[in-house]
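Just one chain follows, in the form predicted on its own, and it is written as structure tokens.
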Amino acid sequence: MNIIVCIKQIPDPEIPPAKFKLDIESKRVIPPEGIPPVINPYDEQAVELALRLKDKYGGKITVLTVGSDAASNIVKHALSMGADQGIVLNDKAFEDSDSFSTAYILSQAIRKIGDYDLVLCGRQAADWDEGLVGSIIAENLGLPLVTLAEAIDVPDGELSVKQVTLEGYQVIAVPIPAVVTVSNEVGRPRLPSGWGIISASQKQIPVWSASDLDADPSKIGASAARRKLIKLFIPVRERKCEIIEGETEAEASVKLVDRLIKAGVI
């Protein structure tokens, strides 16, 4: 079974708050000196499962993601759970791509490598959570998706998905080939092993410009994209306190219910 996933890298959410900046004229996120950005955990959580199939089924794991020459580490890091070969897609024309240009580089990229069963995404990145990219790529390819992955079975040579929902879950048969998203109810990633870090760390990462995926220009980049991001900021939370005094306690609880009142709480 020849799996593609699609990940991503983004600042490590365990950032200290006093490390977060911002560049509030480029509405861009500062990258903190001394904590490297990490692959986005939804999508290490994709890779896991695409892992656990290729475990019981055999085939081929095929990692890819847009970004900079830095975004091979995250790539690294998969071949080092056990994922067979990455690429990472990078061009100057990609920068500033939204959620619907980033969809369309990578259905260039999977339209590209043709053979494949399945493909994975995380249900959401952890920096901006739009959750929209796998969706959109299975629009673009002309898939069956399922989102919510908990869990994906093959009986019969069609995938039985596992999807969660409020009430709890729920199979899904969908025909191959198709796109899935996964969800965190997948459970922790497997941790790389020694092995798998020296082999992924020897390993030369293909990187494949617009031109290689034969990309539309006016598909990619900040001027295909279909959404502006008008502000960047960090909201600033006052606190106030104010002690409700009065001559006994029933007295106290009157004027506070007063107060909360004129306050607009109840």
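Positions refer to the first chain, counted from 1. Keep in mind that this is a model prediction, so the values were computed, not measured. Note that the rigid core is defined as the largest set of C-alphas that superpose within 1.5 Å between two forms. First, how it differs from the form predicted in complex with its partner chain.
- Comparing the forms between these two forms, the C-alpha position of Arg237 differs by 2 angstroms or more, with the core used for superposition.
- Superposition on the rigid core between these two forms places the CA atom of Ile15 2 Å or more away from its counterpart.
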Second form
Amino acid sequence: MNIIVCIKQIPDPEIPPAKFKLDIESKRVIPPEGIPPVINPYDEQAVELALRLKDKYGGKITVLTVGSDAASNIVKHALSMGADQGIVLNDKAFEDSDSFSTAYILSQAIRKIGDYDLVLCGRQAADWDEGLVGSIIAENLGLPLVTLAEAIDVPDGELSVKQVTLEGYQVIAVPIPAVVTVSNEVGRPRLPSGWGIISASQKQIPVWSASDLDADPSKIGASAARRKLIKLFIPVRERKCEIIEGETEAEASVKLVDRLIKAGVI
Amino acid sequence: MADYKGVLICGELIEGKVTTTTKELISTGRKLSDGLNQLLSLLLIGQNLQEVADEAISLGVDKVYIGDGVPYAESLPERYVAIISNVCKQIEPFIILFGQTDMGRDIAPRLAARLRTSVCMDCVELTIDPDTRSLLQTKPVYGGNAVAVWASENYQPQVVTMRPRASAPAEPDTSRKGEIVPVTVKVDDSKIKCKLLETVKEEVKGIKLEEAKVIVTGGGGIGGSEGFQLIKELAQILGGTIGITRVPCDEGWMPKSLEIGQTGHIVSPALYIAVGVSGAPQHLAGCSGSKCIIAINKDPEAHIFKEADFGIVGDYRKALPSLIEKCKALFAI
Ligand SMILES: Cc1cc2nc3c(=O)[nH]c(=O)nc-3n(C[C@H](O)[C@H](O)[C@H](O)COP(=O)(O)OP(=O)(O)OC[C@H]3O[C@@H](n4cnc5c(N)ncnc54)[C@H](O)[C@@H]3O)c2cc1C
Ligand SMILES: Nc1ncnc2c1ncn2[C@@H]1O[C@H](COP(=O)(O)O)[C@@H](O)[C@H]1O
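Moving from the form predicted on its own to the form predicted in complex with its partner chain:
Complete assembly follows, chain above in first position.
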């Protein structure tokens, strides 16, 4: 099984809401001070799922990211978890690409790599919370797609994908090659091993540019974006919390019930 | 360029009826089509759809397209994308509306790619800009820390999904008139590459989260599966049901089918009691529509207190037993 995993670097999605800041003018998120960006958590789980498949069936894992120089950090992270190689797709022309352009850039890279059985993406990037890129890659490459996978097995040369649904799951058989997007139900990703960190630090991480990918300039960057951001703001919280005091929690609880009755809640 | 007109809702059915989310889409769609002065249509795929189509008309749909086929949950997304893109090519709607459900999450992105157009996922508000007549798409981003408004002026049709519970469901009015139009939903079977092997519903006994009037949610602060006994007891006495955050799900204390939030259930009960829940935006995304929110948390600085109406600062192990006793006495159980 040769697997390509698409990974994205994003601001830490679990920072305390108080630390989340915007520049309203430029409609951009201000990176929180002292909290480094991370690999999108779903993409880390996609790397984990790829590693489980490799543990069972062998093969090679390649990680791809469209990002700046700093994005090589998440590629290193994936390598230290056990991925075999990583490539950063970086070019000035890629800046401010939307989901369609990003998917196009990744599709071009996947075509260039050529030899693969499975492309994994996260179910969504936890910055803009879209959940588009994986599906668009599948359409671009004309490949079958399963979204929101929590497990994959490969009996008899076909994928058997367990797909999360709101009320349970489905199992879908998919011919290879295919695209699968990965959900958090995969569970905790493994930690990099000491040996993983050493071997990752010795690996070269090639950078591919627009010309390496033979990318059509009309399909990439801000000018190709299908949507325009009109406004970005932090929502105002409308609730005012009334703290019910008491000598003990038990006393506060009793008072709470009385208060709720008075307020007509119960 | 083709003349794209009207709003098309891709509807969902459950046990032969339109889902609550579809009713919400009808009320949003109605406003949009009135703003554009164009028709509101609904696509339904299933069997024996006459009655449900009549219901949809009473809810405010002008034109119901009905296709004889298998409901989404028993079919394959591949088949649905093929059907819906064929229908859209025939009727050329200006806006294509889905719910942010299993179906919308999966179909909308592929459909937009196939129609070479724009798409915006998980919107909480959709309006027509009166000046430009373009569709303004409001969507929470960064897990709910921020909200973005998008427009896609040069792309038609515009595909959007709408978060459940973001708008009120449409109300029936049997005096409304509309048209029912059959559509063919045949697709080339040789192009379907996936096979559905198994569908499993992890039946949750009792009240469905989406329909509950009271939800008691336990978070990471509960500390293990035993603590959920208290949560269950309180929920039961209040005639409600229980929910969880991501932590009890990841830790395996409780089944994931109870998870509330951005990636779980979206609920809006009259009363939401969050116990040992820190109040991460990704969780609040699933419950901020609740009428009254109560937080019980031992950390006075916990973010949940910024989003709650009432709060108790303290250990849930000490608070819940007397809360349960008091409610028991109140409801004389
Ligand atoms: C992309 C993404 C998507 C996500 N989607 C979801 C989602 O859909 N749903 C979801 O829930 N989460 C989601 N999360 C996770 C979310 O960010 C938080 O990590 C999670 O909601 C935290 O759960 P919690 O508040 O229960 O636990 P914790 O953050 O562990 O908080 C526990 C709280 O309990 C309090 N506490 C501890 N002991 C006690 C006690 N004895 N008595 C009273 N209080 C106590 C603590 O003070 C603390 O505030 C998502 C995260 C990401 C990155
Ligand atoms: N810049 C990027 N580089 C590599 N992969 C990406 C990038 N953006 C998105 N992806 C992949 O596509 C998935 C969905 O992203 P999105 O559609 O932006 O929510 C992510 O989880 C990644 O797997």
